[in-house]
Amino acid sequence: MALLFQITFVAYLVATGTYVLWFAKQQKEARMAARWMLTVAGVLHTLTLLTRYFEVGHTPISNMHEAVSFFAWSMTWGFLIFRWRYRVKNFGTFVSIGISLLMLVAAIASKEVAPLPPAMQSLWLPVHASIAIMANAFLGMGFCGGIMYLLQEREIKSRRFGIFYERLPSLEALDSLNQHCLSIGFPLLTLGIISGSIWAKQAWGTYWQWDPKETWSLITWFIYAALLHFRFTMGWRRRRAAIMSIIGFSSALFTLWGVTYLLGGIHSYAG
């Protein structure tokens, strides 16, 4: 298994490393050849998930090394999925660069297969874990066309034209992105909180317990919810909006890891 994983991350380096290449030089064939290569990743990536599972003998998602993994493989297939609706122009080497940093923090991480806490055996963890793992995907795809905005932005507004304004979309292009990623991930991270709650009672007997990881995944959704709230009845957009899905992703980046190694709690056991 773990020979399975480092192939897979490598296919991811190889990607991403093409996505560069036609970024800087705007060469077909290397746009079509990372397009390909990606979705052999992902296809070794759901090799090495489903190999895991026969190997743990439980949804691989209940650790850190498990968790980012999954991240990793939700946000390549989220993407080459969003993509065959939604064509933004050199959006893949960002996304692409998001999934190789997601897969070397799991490369780090430890792959010890640890026997589950009595808590977590339950059928909740796959549809808890996995609902909200892959909100943060789409959250995440959002994150990269806020940062793609602010570039684009910047570019413009300097009047000094370089690499970034020649290769990425228009703002209206990266606002619209920012709204399609928001519309999916925003409901995903709601069903998210509601499945934890579910499974919450029915593991300790309450629906909240204010753990720290609870209250950061409210304060994430609290983020968000004001985005979506200042967006259309206020007309938010474009840097605004840029900035915010950059603010809420990192709240759920800590949800996700500052939460688990800084605060502790009863969701610790997913160090």
Second form
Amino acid sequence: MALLFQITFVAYLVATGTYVLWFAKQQKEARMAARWMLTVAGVLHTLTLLTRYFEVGHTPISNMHEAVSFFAWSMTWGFLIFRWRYRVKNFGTFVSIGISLLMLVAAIASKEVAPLPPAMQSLWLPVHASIAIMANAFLGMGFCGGIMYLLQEREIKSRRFGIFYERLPSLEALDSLNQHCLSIGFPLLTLGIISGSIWAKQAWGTYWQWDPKETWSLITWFIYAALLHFRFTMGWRRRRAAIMSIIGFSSALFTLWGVTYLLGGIHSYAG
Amino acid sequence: MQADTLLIIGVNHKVAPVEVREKLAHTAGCENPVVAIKTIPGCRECCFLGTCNRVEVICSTSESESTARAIRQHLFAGSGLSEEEVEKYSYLHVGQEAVNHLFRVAASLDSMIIGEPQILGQLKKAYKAAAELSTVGPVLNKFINKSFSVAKRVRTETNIGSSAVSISYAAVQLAKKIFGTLADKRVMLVGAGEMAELAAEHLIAQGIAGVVVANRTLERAINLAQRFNGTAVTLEGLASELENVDILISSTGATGLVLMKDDVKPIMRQRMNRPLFLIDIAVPRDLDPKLNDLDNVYLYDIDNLKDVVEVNKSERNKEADSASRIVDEETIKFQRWLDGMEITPTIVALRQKADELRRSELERTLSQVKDWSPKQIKAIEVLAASITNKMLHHPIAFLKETGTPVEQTLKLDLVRKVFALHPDTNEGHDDDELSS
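Having looked at the form predicted on its own, could you now put up the form predicted in complex with its partner chain?
Full assembly next; the chain just shown is listed first.
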């Protein structure tokens, strides 16, 4: 099982390497190869998660390794499904780098299987955790889009064209990519918070207890809500939207890791 | 008589930044500077080409050094630049180099956007203006007309024109990188110049939604707007109209700035941060350089647009290479003609030509008749020699007559034409170039 995870990880690294090659050389063969590699890695990853499910006997999103691995899996399939409907030039390169970084974190984190505390033995575990992490996956793609926007904008604004001008799509396309990721990620984030709150009522008897993880996910929610709100009322789009989605995702990452390692709280045993 | 030396003194986008070029754009005084340049000692013929990317003085002179210095001083008079800066920001091509340079300019190989078609028209206009003011004579007539035919040859024999883009095309590429699709975007043209029209045509071809023309005189704005089914405003209405456009192309002849940062700042809020793409193709510049500091405002001037083109330049480089070969070939041909524009070689060539004719005709005649005595043959030979000598006497005397340098060149050209002494074979086609 550990071997299967490692094979998956290597597959992701190869896919990312091929994507970077495609980005550098812009040869169509490299892009085809990269897409296939990423799909293969995604399938392998699915197998890894299934094996882990049967091995530990519950949904494998109960510790850092499992959560981050699931995060990478969601981002892979989110991206593959996304690009089936909607294409953005060279988006794959940025997303695949993100996926590989997540897999690296998952590989470093402890893979030990701990017995599940009674509070977590619930049907809400797969529902809440998977929704929350899938939200992160889409917000993570928005983050990639935001980075791409800022890179492209910097070249256009400074009027000095480097490697990105030709390779990245138009600013408009990147802005609407951000919008698309947000329009899926934000509802998922909302659902994640609501489902968590219902589960908390069942497990601990109260909907909301200002646990650090709850607080930070609310902060993340407010950042994205503000972005969406001001987008329509005050025209917070493009550059500002890109920066906001980068800040928002940083906050989401902090909710995932920072809170667990730095702030503790009742959520801290989970991802 | 010493043959004239060709000189080109100029400033272009390669050697001088836009700030320097602005200072000598000759926008203030509308008078063509050729009249003044013609009075510079040593300057026999001259032509002045001024576009938004370059200033070139094409000159035929007897004393190249002192004339060149005087012309340069005239060009930069009032620019406030030191002698060293002037030398740094300008170039001087002499003789064959000058020939090569003008051919490259005409063929659009020296353009900011290689292969762009406007430069030839601008050169034709400059030549026409100089011809009307009679500052061009036989040497420049030949020289500049030849550059037209070289340009034509380059255009037909290479692919440089098909991949050729103009500044407006580069602007369209950039607009697409900013806006994605141009289908629902509106463009405003500030200043009703030729350049602006061309840009508008490019954008309309990309399916732009609407055109607004702003001009100092409303009448011209209306005229231009009608062509594009657009609307017209005066320059005073410019700022308020900015709320409704996405791309602005400015090409006025104004000496000062037309649009300031503070004019646009409040508008960006009204526009809900929809981006604004500003293109300044005017020299001197129309748009405040600080505009680029505003969020979602992208300001490009002529020099910046060059970089956009630089990106996909390699495709055109191959065509440019074969075009350069044509230019080099034509330079050598023209140089041969120019070298011939001296009295002694012309007389030598004339005598040679006559001698060859005499000898070949004699041989033909003598080979046909067998029964002539040596005495008779001798008499025929003397007859032939004296006819050719008598025929040549007046043309040679005509060449040797003293006259003004321009007259001399005219005479040389005439004699060479009448006796077909030009090394250049496609002679006759060049001079009707202007009418085409």
